[in-house]
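Below you'll find only one chain, the form predicted on its own, shown as structure tokens.
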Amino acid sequence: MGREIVIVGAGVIGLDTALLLAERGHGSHITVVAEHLPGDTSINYTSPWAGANFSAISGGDTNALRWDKLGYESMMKLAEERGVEACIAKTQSLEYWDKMPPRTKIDSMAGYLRDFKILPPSEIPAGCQFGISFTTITVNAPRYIQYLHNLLKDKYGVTFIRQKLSKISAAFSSPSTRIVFNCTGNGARVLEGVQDAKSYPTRGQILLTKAPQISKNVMRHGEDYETYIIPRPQSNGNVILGGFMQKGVSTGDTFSSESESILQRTTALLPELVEGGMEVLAAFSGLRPSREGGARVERTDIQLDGTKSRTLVHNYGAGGTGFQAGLGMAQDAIRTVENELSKLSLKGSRL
């Protein structure tokens, strides 16, 4: 690993991460190590088994709702310029909540969301309190961060190396590494070096189903529970349904109460899935790496058997925001190195 930056962590955070540092010029100094690499599926590897999309699922404290804001201009400027071969689509959606969501969430997506509309009481499900529509972003998880993983590494010069770490210090094994990014999800809970007891996965359920006419998102907020539709973008017509919101639980395995109760939910949500034909094509679960708090995105100093300190940078615990606060995550971690990372700039222009 001589490379002066290492990502440790390929998931959608980890990409995102590179992605940022990668277009300021620093793909030659990047090496991103993983178990697991886009196109793997594991329990353990979170990012292909999400809807996804962007929506209001997330917190409404002042980080989240930062990062959710970076990642929706972030996102749909893609959609724009390179949705097509990213896998990524504006999409229009409907949101709805059992309970009013807080005022400071509100106003914060009315504040950068494209067409956001509050809808009148005659336009939302009996016993939901509030709904939303506006121009959401839809993804297909698994093509985007395939498309990521070849866009860094033929485009930007960016080296995966598929390893487990069982510490975070041998990130650091190459006396070159400047910078360490832990991005490692539900790893920062045993990863020696990093042992989050603040870190915890939350268990999701989804169907991957077959349903061409659905081409808009819509999404219901419980208490405890979340039900969605998310149409898949350059998938001849996939849809995701949900979900389950488990928190603790760790299971891989998936349930047929479960995806019954998903039917159920999503069916009498949006009753065109069965009226113009749907077909169910298969049971997924994942784990969503979650943490008490809110997400971790901080710089530290690690120091190595004696040598000097080096920089080690946490970005991880997003839950499941990761596809919608990735890009305002990455911005943030990337912006506690701004020193150290222009250092590099010039060591690079001399070569």
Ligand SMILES: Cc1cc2nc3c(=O)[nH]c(=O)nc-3n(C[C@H](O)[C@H](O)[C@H](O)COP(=O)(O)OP(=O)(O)OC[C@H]3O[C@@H](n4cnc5c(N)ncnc54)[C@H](O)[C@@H]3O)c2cc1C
Second form
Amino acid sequence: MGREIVIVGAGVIGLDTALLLAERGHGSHITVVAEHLPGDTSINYTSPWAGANFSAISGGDTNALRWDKLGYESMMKLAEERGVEACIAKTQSLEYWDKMPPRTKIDSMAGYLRDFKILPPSEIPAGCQFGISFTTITVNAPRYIQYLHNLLKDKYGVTFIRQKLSKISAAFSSPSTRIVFNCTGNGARVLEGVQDAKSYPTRGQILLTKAPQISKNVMRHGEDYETYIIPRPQSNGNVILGGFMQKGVSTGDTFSSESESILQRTTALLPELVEGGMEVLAAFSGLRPSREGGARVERTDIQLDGTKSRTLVHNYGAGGTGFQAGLGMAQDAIRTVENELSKLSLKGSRL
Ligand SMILES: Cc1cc2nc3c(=O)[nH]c(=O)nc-3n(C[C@H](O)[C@H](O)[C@H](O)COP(=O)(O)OP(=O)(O)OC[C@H]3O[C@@H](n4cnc5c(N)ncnc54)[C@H](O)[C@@H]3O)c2cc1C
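Return the structure block for the form predicted in complex with the named molecule; the form predicted on its own was the one displayed.
Whole complex next, starting from this chain.
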């Protein structure tokens, strides 16, 4: 028991996938295998470095729009039912664009975001062409993944194993394993049996600050930059300032010139940051697991040493949206194996 479902990866994508499976009664069938677990920090583990919020930073293709909508609805429910324990909060958000965003993107968001409003020109900063206001979700990223880790272990009986796999087929090492979910983020570029050449990192540097007077989320989308201010829930007044979207850059170093750029842009966007007093606590950098064409949420069959084929579901490449879209991506990933899951449930109920 316990290895019928193996999830490779304990970032937000693996944990969100485990959560939805566990809520359907599969907790005791699941083992999560990962090189890094919540509580760890590494440049090869993106989730602890995220802002994090729900925003319009995501792509405009059909999949991205659907995952955002599903993710927003699920995260909103989580915020309302378990916001304090999960370290997620409903927060007012203002987003501005230097150039008009695509109409399809705005129409999609207008259809489900709570309190959605297009701002009049008088309420938009100089140099911006468009702005919206809505209720967003803000997430304390390191604490949210820690919350999921504890919940999955303690309430649902999910097993966690720290292990680095050299090839994806190693996830099927137990004869009882029926389904493997590949949630390896940037690891998908190098993991034997996956080696996805479309995967690439998008580096971001952020500042962790203390500015308890800030309670709203503000973002400005430029052609070649993103500026954002995200109050961090359950953190005693911490605020994340960003940022950068550096395609193909993979250093985990931080740079003082980038910190200065972040401070200059965020204080210009939201002067209350300095007016109310702000302390810079630390600079971090992280690598968003991006992918040409968008995230890969796809079922494939894998042939192992001449035996019959097994089921492998890929769920990686969330880029800058793993927290906002993760529960949506997990729903799609799980939908591809409904048939196999129903057999597991029957087997489990007879034991
Ligand atoms: C600066 C910054 C700001 C961000 N802000 C936001 C935001 O505001 N909102 C938002 O939604 N998203 C945001 N993101 C993006 C978000 O952090 C990512 O989309 C998300 O963390 C990706 O999660 P993941 O589970 O795919 O990858 P990861 O968190 O990297 O997890 C991958 C897991 O796979 C494991 N793994 C990999 N290879 C192997 C192997 N061979 N064997 C065993 N285990 C393996 C790792 O150890 C790890 O457990 C931000 C990211 C950055 C860097």
